[in-house]
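Given next, in structure tokens, is a single chain: the form predicted on its own.
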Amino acid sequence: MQGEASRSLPCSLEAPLSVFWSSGPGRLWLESNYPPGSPGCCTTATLTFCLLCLQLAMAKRLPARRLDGIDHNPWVEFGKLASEADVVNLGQGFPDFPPPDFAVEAFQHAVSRDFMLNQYTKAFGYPPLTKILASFFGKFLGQVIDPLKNVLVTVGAYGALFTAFQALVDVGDEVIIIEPFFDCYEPMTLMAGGRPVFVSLKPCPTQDGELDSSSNWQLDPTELASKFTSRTKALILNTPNNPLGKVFSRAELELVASLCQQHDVVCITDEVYQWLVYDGYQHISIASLPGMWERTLTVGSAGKTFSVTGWKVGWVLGPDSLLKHLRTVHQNSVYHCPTQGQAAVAQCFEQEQMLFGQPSSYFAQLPQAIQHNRDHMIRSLQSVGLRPVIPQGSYFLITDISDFKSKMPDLPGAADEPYDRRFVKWMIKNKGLVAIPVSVFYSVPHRKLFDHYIRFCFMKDESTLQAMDQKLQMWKDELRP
């Protein structure tokens, strides 16, 4: 089959070129209306160039534009570096110790006893799970939660966040993101067509010799208020914060709540680390504040709650007026989450509901054990001249590397590469320790302002921390005069 296509080609000919498609895939040729050798005839080189231009003009763009600029992922990059060397991996946030026995038994029960758990369940959540989530969290949020209308089970907290952004953020909408932020918030905003608007937590000065604390990192109320406009659709809050470990105080949450209410803005609150809070601090859900349930989506994670990050069971709680839009996205994307994982998580929550507030509760035991790990890591990092920022919660702490930045300013790397990225690559290669550069948790304009911090994960087994100690001791010996 042959046919002509009319295209404007960058050719010197005044006469038209005929473009013919052959029946073979991808085969076409050009034919001049001038005889060979005449003054107007194209040379072979010119025809070839015209052909390439035509192919480029007719080629379809393969990737969707929503993917522009978000193809890079720090976990892939630094995970690859960690796999190429003999290292102690304190980068990615997951436990390297077993889950509690009751969680393992719950999963074994789910996969071995009721054969119907191998089949579909309700699209928006396995009924025993949505029921226990409604009962359990209703007490904390001061709400009567309807399991059918106010709970959505998702593929991890990641899935809850993605579903929320896709359901609520439209082209041109602004989303306020508090820095440092978990890195998926920005690309999820962009994929939905929204515009990220950033506001930074800023550290307050400390006394000489005193360690900084995540509680010292504060929002400027005036700056935060200035970020709200008529186009602001949502604000995303993360408490306890990753990577900083900050637990937002009631006063800070009341500031955020008042601005959200004043400007009719939805609050998406990522609270996956809510049970990992230290030193007597208290986690407060912003949805529990007056007037906030109606405009808040609260995201949780079984992975962080029961130390089973691979189960990928998450949820989002909120009013039906918001959740009905998330259900629309959910039913037209994943539709349904694995039944057996949901059944296991339901059983875990049923046990914790009976034990809650008692010393034997996992939610009481886990933070005590992990605070011990945190303190161990703080002492070890201090021994080599690193200055940890004491976290109030989460799996992580960040540590100040300013002293190394002044002593070793010229580490290998691209001239425009933030210092913390170069430092982490150097540390992986030369010290056998993996961390994550904190600049990846900031917007591009702010990365150079905070490129003197790196993030470590202390949600690790005692043997991992001892291996860290050995690496740091070798480092310490090298630093001695």
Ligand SMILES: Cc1ncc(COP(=O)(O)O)c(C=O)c1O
Contents of the next structure:
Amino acid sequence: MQGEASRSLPCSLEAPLSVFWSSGPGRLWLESNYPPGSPGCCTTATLTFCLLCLQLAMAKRLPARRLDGIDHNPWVEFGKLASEADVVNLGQGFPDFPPPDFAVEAFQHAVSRDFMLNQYTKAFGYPPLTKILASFFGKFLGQVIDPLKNVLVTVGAYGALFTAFQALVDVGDEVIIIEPFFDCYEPMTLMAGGRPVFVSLKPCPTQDGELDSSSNWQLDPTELASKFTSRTKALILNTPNNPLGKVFSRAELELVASLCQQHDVVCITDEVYQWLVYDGYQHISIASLPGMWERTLTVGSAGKTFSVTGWKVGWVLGPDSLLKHLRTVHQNSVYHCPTQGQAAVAQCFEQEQMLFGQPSSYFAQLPQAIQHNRDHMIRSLQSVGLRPVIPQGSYFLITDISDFKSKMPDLPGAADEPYDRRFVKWMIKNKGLVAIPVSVFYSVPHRKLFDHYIRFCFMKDESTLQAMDQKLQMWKDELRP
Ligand SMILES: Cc1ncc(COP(=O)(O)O)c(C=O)c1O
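Please supply the corresponding structure for the form predicted in complex with the ligand (the preceding block corresponds to the form predicted on its own).
Shown next: the complete complex, the earlier chain at its head.
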């Protein structure tokens, strides 16, 4: 950027000044039009003062106000800590093992066969992908889904969520967020000008010695109902939930559905872990409940579905009356998503559609394998006195660290820093294990109430789980009297 401005300055120097600025640091300078030594010429000191005044007068607020208060991101912070030491990383949610062969082959196919897949495709989704998503999910949602009107392909589920918030949430609108929540819902609401309204899932007491379960964490129906006002525009649901692993029951979804209908509220449902459910639990899409399709946006992710988080292919399904507004955001932002990734995802779904319901289906095999990981992790964490909350879905579990909080309350950290954050930093440094403090999944006022849990990811290779076991064994040895 380069430019020129003439201003009258708050000093005796009246002559027009030419001020030049450029984008590089220290490249702002000022020229007086009086010759050096002439009566009109100012001294260096005056010039410096004028320059300061001028800089102040010209100072513009650089970041847009919509960024206020949302500059911190837990994934950036804890990702950095994880990369700095020799640790076993059970923090961020991604598989550290190869994707299934059929997915790798589908991608290879997409990059090597049809050269036109190197080019732009349709703005709202590569047609074979929108077609298979429509037919595949149509059955689950009990709808005839039109690939052109009811499907939008996005840059990951993140892209779907961002597009939905931008399209529907207006300044002053309220968005109900169920805590603990996938952390981006709050900044996305704020960036759209909305006001997040939080309601927490509360754990029911367990019997002595019994492990807690994510199904014990429930919404208080009266409290939930009290959050709906005439300004409520949307409610965001996440089932199976990250970080808790809760799979919402039909009765819980019916409660949410009836309140959304009663108050004319849109439900944005993030179902990226829908295939990862355990112990015979069943994932139910809220859009399949009576009267809900018309007011629901269902978000999915190929990254979570086929263990390929780097592909960043996501989608959102919903009625045309809602999706048309998301298309407006999409066509004026990313316009369309990378073609080859979409072609690969289409091929993966085509295969899964043929195998669906059979034991060889990936959607049948993956949860079985990952349930084994979950159970392995539960046993290992218990061995050092951590108390995992058994998740019924997703690839995360949270674990209760209250015993540590009472035994070692004074871990290093800022006085107002929630205990779980201090504990995770201590654990990374002293035990070589990375987890995520659960308070990052809560609104600021509720953080202190839930600062005695940390989240682990069990979508990890056997070798990573064994490395975790070794770290935990050393920890256990230290604990022995
Ligand atoms: C609940 C939830 N929604 C959305 C996403 C983002 O998915 P994607 O990688 O497809 O953008 C994640 C990623 O961790 C998630 O946990």
